[in-house]
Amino acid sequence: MDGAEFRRRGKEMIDYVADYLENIQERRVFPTVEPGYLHQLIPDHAPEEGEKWDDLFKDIERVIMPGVTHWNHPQFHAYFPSANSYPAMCADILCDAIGCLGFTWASSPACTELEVVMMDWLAKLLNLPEQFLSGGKGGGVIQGTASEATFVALLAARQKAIQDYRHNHPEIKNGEEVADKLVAYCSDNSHVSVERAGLLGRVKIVQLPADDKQSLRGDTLQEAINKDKSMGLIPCFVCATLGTTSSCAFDNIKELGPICEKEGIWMHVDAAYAGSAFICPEYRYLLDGVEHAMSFDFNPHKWLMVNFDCSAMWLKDSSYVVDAFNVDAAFLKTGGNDIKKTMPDFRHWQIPFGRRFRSLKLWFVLRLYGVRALQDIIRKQIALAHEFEGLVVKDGRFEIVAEVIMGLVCFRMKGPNEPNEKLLELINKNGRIHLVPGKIKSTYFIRFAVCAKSTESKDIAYAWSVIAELATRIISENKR
């Protein structure tokens, strides 16, 4: 494919993508294929000679689309949103064309410098404390996912804790003696990635019980710290969640933060989904207490019209991360010390070495949408969630499980878990809408998230009609 054909075929693909998104509601939101379906549709080896574009293009519908779960379908209500917008897609095209691997400033100055500026733009939109902005010890970096950000924060906290302990106990010669005693904490509602970070980072993760609003509180944390310190363990890290995956609950960081500061513990705040809403002044209070955090992260690729992947992470003091990850080679030593003083080498701020020009997506989206339009999208989706909540409340057969604050509604049929499990199975087999379950302690429920930008009130009413219809079928069958 040369430049001339790329122009022609690229336009063809753009038309296909636009048609797909504008008519996505005509597709079944959840696929009907069985595992292994694709192996039956394509050869088991690569072609010896290049094929024609027209043949490949036809296979998008024949091979790929039958196995796609359509995350931007107005009846997709599973998980959390996966943001999608034309400006972000255009930015990704440019990113792919430039093709830089921005591991140092010199490897592509624009890649590093735009990221610094965009992270400051976002920080100011969220009204983050000044310590998280560039120009001082802190700053922001784009990670791939919130899971990566949690892992990076844990590794930095681990390194800091070992150094601090050995400084205060010079008789300790081996850092591994300290590492074996480290312990970290999170809520029992935290994302599984926290536990995974502990496994990868060799730090014991203790899941602490949340209160009746599914919030981790300060007294619970302090009690756990006191207990572990009395056993000779070294508390080093707390992951507090703002907007849990299961029920969109909020840990009390105004209580947790001062305890972490007093005890010398790194607090990381994970606001993967809910963080986007903090650009709206009426929801910013949910972030109060972030001034106590050493790191903070949220995903613009969930709710801020920026396509995956783009996870925004800020550090109060980046030196802890740089110290943990800093490995240099001769080919990386380009430029003088003046560059290192003014510009970060982001390879020291992340797990991978190379990195894409992801800040282009933020730049395009923030400029072409503007803050007000992004705020309107978030407010609209939260209002739609409250519409769904109202429909649930009006039906005496159902109950709301958790307070509706963002765009997630947790609901269930009153009574035991089994009918709710059967209801969700029926919903997803039926295929008109797509939902996933949640569980708090022993209570099974169904999560209804407003995900697609194209979702309207009519889609909320339709989804509820499907749920009510299938619930009636289950109740009728149980009466037989």
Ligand code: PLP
The other form holds:
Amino acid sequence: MDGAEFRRRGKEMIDYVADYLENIQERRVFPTVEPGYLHQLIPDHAPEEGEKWDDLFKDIERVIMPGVTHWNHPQFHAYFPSANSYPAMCADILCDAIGCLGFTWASSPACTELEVVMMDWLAKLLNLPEQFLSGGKGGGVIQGTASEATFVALLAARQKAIQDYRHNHPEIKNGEEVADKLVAYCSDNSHVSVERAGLLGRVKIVQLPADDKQSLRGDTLQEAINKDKSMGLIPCFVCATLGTTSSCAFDNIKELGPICEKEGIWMHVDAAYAGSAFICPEYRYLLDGVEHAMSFDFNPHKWLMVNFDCSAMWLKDSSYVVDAFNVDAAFLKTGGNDIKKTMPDFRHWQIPFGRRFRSLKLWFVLRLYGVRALQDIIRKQIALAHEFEGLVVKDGRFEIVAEVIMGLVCFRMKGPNEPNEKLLELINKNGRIHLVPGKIKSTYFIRFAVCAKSTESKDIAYAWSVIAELATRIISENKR
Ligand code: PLP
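Okay, that was the form predicted alone. Show me the form predicted together with ligand PLP next.
Once more the chain from above appears, this time first in line as the rest of the complex follows.
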């Protein structure tokens, strides 16, 4: 494909994408294919000679689309949203064209510099404490995912705890001795990525019980810390969640934070989904307490119109991360020492070495939408969630499981779990809408998330009519 053909085919591709998104509601939201379906549709080896564009293009509908779960379908209500916008897609095209790997400032200065400015813009939108902004010890960095951010934070906390402990106990010669005693905490509602970060970082993770609102509280944490310290363990890290995956609950960081500060423990705040809502002043109170955190992360790629991947992470003191991951090679020394003082080398702030020019899509989205339109999208989706909640509440067969704060409604049919499991199975087999389950302790429920930006009131009413119809079917089958 040369430049002339790229111009032509690229435009065809853009038309295809716009058609796909504009007419997505005509597709089945959840595919019917069986595992292994794709093997049967394409050869088992790469072609020896290049093929024609038209042949490839036809195969998008034949091979790919039958196996796609349409996350931007107005009837997609599973998991959490995956943000999608034309400005972000345009920025990604530019990112691919530039194709730089921004591991050092010198490897492509605009890549680092735009990221620093965009992370400051975002920090100001969320009204994050000054210490998280660039210019001092702190600053922001774009990670690929919230899981990576948690892992990076845990590794930095591990490094800090070993350093601090050895400083206070100079008789200890070997850092490994300290590492074996490290312990970290999260709630029993935390995302599985926290447990995984512990496994990868070799730090024992203790899942603490949340209260009856699924919030991790200060007294629970303090008790666990006291117990572990009395056994000779070294508490080093707490991952608090704002907007848990199962029910969008909020850990009490106003209580957890001061305890972490007093105990010298690194608090990381994971607001993967809910974080975007903090750009609305009326939801910012949910972030109070973040001033106690050493690091904070949320995913603009979930709810802020920036396509995957873009996870925004801030550190109060980046030196811990830089020290934990700092390795150098001769080919990286192109810029001189002055650059280091004023601009970060983001390779020290992340797990991979190479990094995409992801700040472009933040820049495009923030400039082309503007803050007000982004706030409107969040407010609209939360209002739609409340509309759905109202429909659930009106039907005496159902109950709401957790307070609806953001765009997620957790509900179930009253009574045992089994009919609810059957109901969800039927909903997804039926294919008109797509939902996933949640479980808190032994209670099984169904999660309804407002995901696509094209979802409207009529889609909420439609989704509820499908659920109510299938629930009637389950109830009458159970009576037989
Ligand atoms: N943390 C929370 C609270 C989440 O809800 C999720 C995903 O939904 C994650 C972490 C993982 O996000 P990512 O896929 O960006 O790692």
